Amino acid sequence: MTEISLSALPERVDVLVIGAGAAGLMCAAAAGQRGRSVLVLDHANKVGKKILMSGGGRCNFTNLYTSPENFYSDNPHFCKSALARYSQWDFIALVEKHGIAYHEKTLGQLFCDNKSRDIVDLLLAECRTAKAQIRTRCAISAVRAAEAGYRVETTMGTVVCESLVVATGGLSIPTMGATGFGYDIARQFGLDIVPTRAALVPFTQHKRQLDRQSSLPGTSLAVTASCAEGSFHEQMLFTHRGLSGPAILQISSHWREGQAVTFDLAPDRNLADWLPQRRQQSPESHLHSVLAEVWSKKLVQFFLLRAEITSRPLKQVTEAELQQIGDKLQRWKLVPAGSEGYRTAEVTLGGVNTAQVSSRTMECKTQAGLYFVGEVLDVTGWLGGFNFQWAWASAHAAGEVV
């Protein structure tokens, strides 16, 4: 199957899927393998764009430790059924069936050895086996309820379907075609939208702060980042616009504008205890040289300057003073100027209110035959393959019944 078919749209299908991303293709394959006639439509020029760019081009396709606790939602119980019935092990088995080599990078994150295209090819192969048709460059102008189904008007013609699956994703990375179209369909049929915001997104900082850390872009270190009820021990990266890296992306899902984020800059040790110990062991050493055992020289210089601490030989500093210095260097409380927003956000928090959707089938409770899967729903995973696993699981749940 090629990604783009030039043949005319069928006039009628059992299942019409809007969106040829991870969730849409997975749902199409599952439905088609049950013998349903399936058509997938996408306005983009090719399928699986977010898959292709994910994981640095290698697609972090699931996580070994996926559990409901790795997801945010106004209804935290909603994701449990789908995740239990199509687990990470099920998708791993599918990856292995297609002979795709993969590896665990860190914290259970599984990546393709080769490239993200392998996952897109897997999904297209599954759709081909299921006889699911796919059309790209096909924009939808109207969706209307019809007798025993839906009538969908597109730039390629009109299609009538029995079941309509909305797999349009969220608002993240609009340059790749992301829109709020799925939310528009939900509102059209009376569903509520949990307010959306960018998630898994870098922070920006004020110019004054950026000037102070002008030597640091490209420098990273392990931190524990905390905000509200969230806390993550991961790498943080200094950038020309602010802060990024896994720790920042993770904590951004908890952060709201104006809130402070607290960083433990040496999470593997207690500096208030460690510095007096180093004084006993090496009293002639200067503070900056001892701290170079913890951080790079650039970071040591920045953290000392930030805390307004002058480097001296340790023997000239009392143990009590070193404890205070340790406490001061260990913690960094920062109020970000903002975030990079949807422009670079990996996912969208919020979405279609899951209280109005069946957790077993993904069908709208008040509109028969209308289904929502993947990121368009108010279910958002942590960084590390969890959002792909939600796409596979929610899509499979719908694909079993549409």
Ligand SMILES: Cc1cc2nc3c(=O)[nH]c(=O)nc-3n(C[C@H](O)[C@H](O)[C@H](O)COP(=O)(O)OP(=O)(O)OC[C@H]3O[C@@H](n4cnc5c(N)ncnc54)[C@H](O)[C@@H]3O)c2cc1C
The other form holds:
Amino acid sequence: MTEISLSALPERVDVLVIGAGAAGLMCAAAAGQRGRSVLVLDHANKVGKKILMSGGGRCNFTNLYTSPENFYSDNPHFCKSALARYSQWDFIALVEKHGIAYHEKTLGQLFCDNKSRDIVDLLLAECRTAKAQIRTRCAISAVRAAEAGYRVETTMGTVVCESLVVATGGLSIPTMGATGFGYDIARQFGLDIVPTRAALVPFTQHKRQLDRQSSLPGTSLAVTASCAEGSFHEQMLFTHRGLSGPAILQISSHWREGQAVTFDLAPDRNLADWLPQRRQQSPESHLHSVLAEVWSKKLVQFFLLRAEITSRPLKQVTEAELQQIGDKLQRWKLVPAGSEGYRTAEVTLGGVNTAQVSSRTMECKTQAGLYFVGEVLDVTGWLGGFNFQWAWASAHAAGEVV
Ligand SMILES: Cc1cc2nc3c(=O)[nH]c(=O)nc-3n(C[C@H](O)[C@H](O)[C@H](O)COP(=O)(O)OP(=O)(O)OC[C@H]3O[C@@H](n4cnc5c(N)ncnc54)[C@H](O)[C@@H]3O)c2cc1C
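For the form predicted together with the ligand instead of the form predicted alone, what are the coordinates?
Okay, now the whole complex, with that chain kicking things off.
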């Protein structure tokens, strides 16, 4: 399907959408299907780049259990209306209408069976039906309020529109076309930006720590990672630069520089109960060989060393010591050196302050005809398909009224 049309830009459209990502394309399709003339502009060389790279190439396009509790925002109520009016079931119905095969991987996360490209093709097909025009490689130089709308100056010419939809996403992965342009437009029209930070991002560790765990990169284990208000029971992965995996990405949204993250390294059992039982059953067994029933030998060696626990036959370990050992391994504290930042983060926390935006329509309360949809807003989902669901829902809410 052709994404780029080389014909000149129309001088005037009803709706101009900046950003041909998940939210921009969804909004364009919804508005076009209502009979509005729609133009989508993107400075990147192709549409939907983040969709293409998402979900390891299979796009985790929504989550069966999406609810407002899966989102962070200064105003946790803001996302409710849009999520209720365009739910995961609506997007699943669209996926099925296009005959896209999908499956649940885990925890309600729905992925394409084949490729993320299927979702981009779905959006382009919907835009085509809606007669929405799309131009890529189009840089925007200025946005000005004009009589009854906006005048947008671009490298391809000037367009006047009634409604302007900003769908420029967050700051993560600048090499994929991410910019802070949406925040600049918001500021230009007097909106505040909730401070932004990289989220759903791996942790880095200091060289000293990396040297100690040099045998572990590639090893993963189930943990419960907790920090501040957040707690996630998922897999953690040791990498050459630090820690990653779903548990780390999730907890990174709660973590702030300098804070410790607490890990329960054996979240599926209570070691303080289990170790005394194992001692009763096999008193001659060494602590390390009993713990090898929980983790790989490499991990046992590493955890015992880091927690300064000496392995010996269980019969030589007192009840109180077993309690302490259990406590150390189920309350393992670690202060990450930092995060990988926007270079690899999946999303951006913060963004356009929702206090100044209608939760029903996504229109700016103080600037008629100006809309913000998707990740550019201060609404950020957990890992697991929630961020796309927010893009679909917020974009649909605006698409129904622009
Ligand atoms: C590696 C990775 C994997 C991910 N996997 C998942 C997943 O599986 N499930 C999930 O729910 N979420 C996932 N996400 C998050 C998800 O991709 C985003 O939350 C979602 O794409 C946001 O949609 P959006 O339309 O608001 O922004 P985007 O999809 O980022 O689209 C913004 C568009 O605006 C354009 N743009 C930016 N600045 C300008 C400008 N100045 N002028 C013109 N155009 C501009 C960009 O080129 C881009 O096309 C992932 C993110 C990454 C980085």
